[in-house]
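The form predicted alone is given below as one chain in structure tokens.
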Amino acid sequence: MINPIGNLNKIFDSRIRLGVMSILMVNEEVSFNDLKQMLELTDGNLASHLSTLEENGYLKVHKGFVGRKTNTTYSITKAGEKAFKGHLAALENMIRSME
């Protein structure tokens, strides 16, 4: 028997990255901000997912200003794009597999 999870993306197994990568995917650039409210997240817990999906070079970060205050957002990359398509698909042949 093939293991069912052997496929699943592990930078994924978080429900925040989760959300993170879900926003990303069906818009183009999302402030910090807007990433916060949307998953209703705390700065810091919010700023340690990002990174980790940054790191794994999931992300890119984009800083600027909107007037003196520092603007943050966030995009996702084709490396992003493809693994989280990747876990997606994996998902559902793990569910099919089950039925």
Second form
2 protein chains.
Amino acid sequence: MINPIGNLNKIFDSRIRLGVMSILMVNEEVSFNDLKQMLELTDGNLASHLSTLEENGYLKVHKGFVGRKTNTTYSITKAGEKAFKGHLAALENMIRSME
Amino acid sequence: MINPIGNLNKIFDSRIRLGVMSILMVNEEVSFNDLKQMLELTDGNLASHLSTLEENGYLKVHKGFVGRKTNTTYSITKAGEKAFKGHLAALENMIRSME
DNA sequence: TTAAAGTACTTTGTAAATCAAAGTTACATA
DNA sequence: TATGTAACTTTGATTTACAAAGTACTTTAA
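Please could you give me the other form, the form predicted in complex with a further copy of the same chain, since above is the form predicted alone?
Entire complex below, previous chain first.
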């Protein structure tokens, strides 16, 4: 039998990174503050998970303004989309063996 | 918006515990060694994850024999089944928002 | 009858991950 | 001038994960 967890992506073991990705799959661009509120996180915690995702090439950052306030938004990359879909497929496979 | 990761079960953040549970959802009883081989783990690592699951009431242990060799098997409890299904439902909910 | 091997752990020690809180930089508004 | 907001980074503590070694018991092979 093949290891049923071997295809799961380690980056997505974290519930927070999983949450960020699932939000960015739906929404083209989401701001730092929106993510923070949706996921109920402290600044530091969110920032560190975002940088993990960014370092892995799963999302990209846009620094802009809303009026005169700084506004950082995040969006998923092609690689991120692929990785996330791959992870979901692996989860599905793992669970499909249940039938 | 409601926190999309709030309903995920922390016990199942671990890929290994997720793997154990998914195996035990299919198979009525699985031995320590079979789990070890299926998940490709060291004894200690598997044992510690199993005891976490046991402490949470998600699986139960049966100590028996095969021939004259000791043989420990594990099976899922009702609570474990419920928790696992709940986790999967939470994952699905989180992802369903993608459509 | 020693020796080697298997089962199912527990213990030990280290490394990695997680997180809150505080500090930081930069601009904005009162 | 002082307070506020955004988006971090740094710090430090706690938790988690893991491999490796050790343990207790039994079995099988030499």
